[in-house]
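One chain is shown next in structure tokens, namely the form predicted alone.
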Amino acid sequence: MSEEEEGLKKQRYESLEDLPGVGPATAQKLKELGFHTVESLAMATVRELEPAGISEKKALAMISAARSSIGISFIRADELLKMRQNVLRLTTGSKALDKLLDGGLETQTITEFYGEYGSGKSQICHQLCVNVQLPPEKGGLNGAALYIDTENTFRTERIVQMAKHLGLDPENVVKNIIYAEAYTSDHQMFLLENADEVVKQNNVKLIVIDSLTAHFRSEYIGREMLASRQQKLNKHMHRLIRIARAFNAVAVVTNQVMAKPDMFFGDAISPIGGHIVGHTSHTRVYLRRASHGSVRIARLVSSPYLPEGEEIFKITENGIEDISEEEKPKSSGR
């Protein structure tokens, strides 16, 4: 190893400015391509910075900068074993949910909930965007949320409810949740492609998109507009992660679902998206409802390591929460 690589294995980078090569300029060229900061940069790949005129070899460069200053190198599994310590877990705020979940939802994976109108995503979310407030020991990560809505059903008056039930000051908890309507894919898409400085300065540890396929799913209709869709859907899902593994942060997505009227057997509910969104989810949660009014059905369809199962639980006025023996009903689908 070189001099000059074994400086750059050694150095931290706190701004892009800070980067070898990195000019004003180049700096500023690189935040309108959507890259603020040092760890969404490290990221990147060489084929996103052609935009800005910056040539191959300079931009091999400055991400290998990047990289190093965060640690993204070759490691032997024992250390990914270490490493793998540094993920988090955030409460649903029901144990049944979380038991489900292996003890609630990680942090640099993305976590989709789907179901149909009425089964539960938006609570979740919102209860989310309470809990991650909390501290660590009753399940919380002590930091900020941000939101992208795409359906206008955020409510901040349902925020006050929950945090009023945890103990938590409501006026706080929504200070600590940053909030933006999108009203295209396009748009979506941006705000994504622009919040790793907000990420980064507000501590933000839970990243949601309620819902991630509503716009798509409105502007690219009919078969020959699919490709465009799923390539979108692609680059939108991809640069969820690379922020969620950057800040050590949980990514949530919600999703619309479809009927299938040719399936004789199994669920005809299936989720929207297809093979896109379902490989870049790496945990994915059924939800529907129960017979009884605020009951819930949890099924965990997919996970790389967990197995399929069903846990319920119930929405109230206070949030997420656990239901009784009683409350059980005698047959939860199971």
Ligand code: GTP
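Positions refer to the first chain, counted from 1. All of these numbers come straight from a predicted model, not from anything done at the bench. Each form is matched to the other, and the largest set of C-alpha atoms that superpose within 1.5 Å is called the rigid core. What changes on going to the form predicted in complex with the named molecule:
- With the core held fixed, the Cα of Ser55 is displaced between these two forms by 2 Å or more.
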Given for the second form:
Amino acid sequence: MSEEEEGLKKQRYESLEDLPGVGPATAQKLKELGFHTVESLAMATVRELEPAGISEKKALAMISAARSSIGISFIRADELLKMRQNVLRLTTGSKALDKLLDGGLETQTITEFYGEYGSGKSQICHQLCVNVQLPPEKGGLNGAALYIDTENTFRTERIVQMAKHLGLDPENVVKNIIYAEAYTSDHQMFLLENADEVVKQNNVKLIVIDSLTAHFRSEYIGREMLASRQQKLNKHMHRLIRIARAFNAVAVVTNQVMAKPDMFFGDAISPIGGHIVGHTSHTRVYLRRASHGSVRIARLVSSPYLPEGEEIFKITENGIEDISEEEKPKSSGR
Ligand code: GTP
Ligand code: MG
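What would the structure be for the form predicted in complex with the named molecule, given that what you showed me was the form predicted alone?
Below, the chain from earlier opens the complete complex, with every other chain and molecule after it.
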């Protein structure tokens, strides 16, 4: 490495305007494209900067500077490995559920919870917003949460309940959850595209989209709209994963299920959004109710490296909890 390169590597840029070759006008264009921070620019591709009229050469230089500024590079495999080693884990509040996920939800990837209404998707999201504020020794990330709510089901009262149970100051916990309601799928996408600055300024370590698919499902109806729906969902998910990587944050999305009446074999229930959502969300957990009221069954359906499996937990006044020995089904045959 030449001295000049060495110097470049050590350079840290706080904002877009500090990057070499980026003046106020270019910074403005980048922001219009949804890149508000050095961190998010580091995750951009040259093609994504094209609409701003930025030449390939200039785009490449800007992205490289942004990448070296935050100490990542996608060029070398050892750097990728280094990034992977920075993965942190966030507790769900249930030891059993954490075990299923090999220690909790990972940063830098997307975890999808899908299941029928009342299966506990939103409850888990609420719990994670509280847990993320815990110190690492208690399974948290000492960070804030960003909650994109598409169905108006976020409840501050529920957060207060959960925070009290963990001995946290409810007022503080509520303050550390940045809430945005998305009114349409376009609005939902817009919110996420403009989220990077909020994430950075507030030390957000958890991003929730509850529900990922509800707006898309109700707005894009029929076969002829399927392709454009998938394309938008794909873009949305990629944006999410970039933010999660850039800020070493946990990303969680929820998804409803639909019955597949034309399916004779296997599970006749499948998540909305099909394979595009499936491929970008790295870990998928299927939730369902057990016969016993508060008990839920979580099945790890896909993960890059963990085996499939099932665990049970419960939803109580306190939040997401493990079930006691007495509550465990005696012999479930599983
Ligand atoms: P949809 O968004 O409708 O698809 O469902 P969801 O999967 O998000 O369900 P959600 O997480 O909202 O779960 C709702 C269920 O959680 C309720 O039916 C209750 O069983 C349980 N629940 C929610 N709040 C409380 C609470 O304060 N106390 C207790 N004991 N249970 C609760
Ligand atoms: Mg819900």
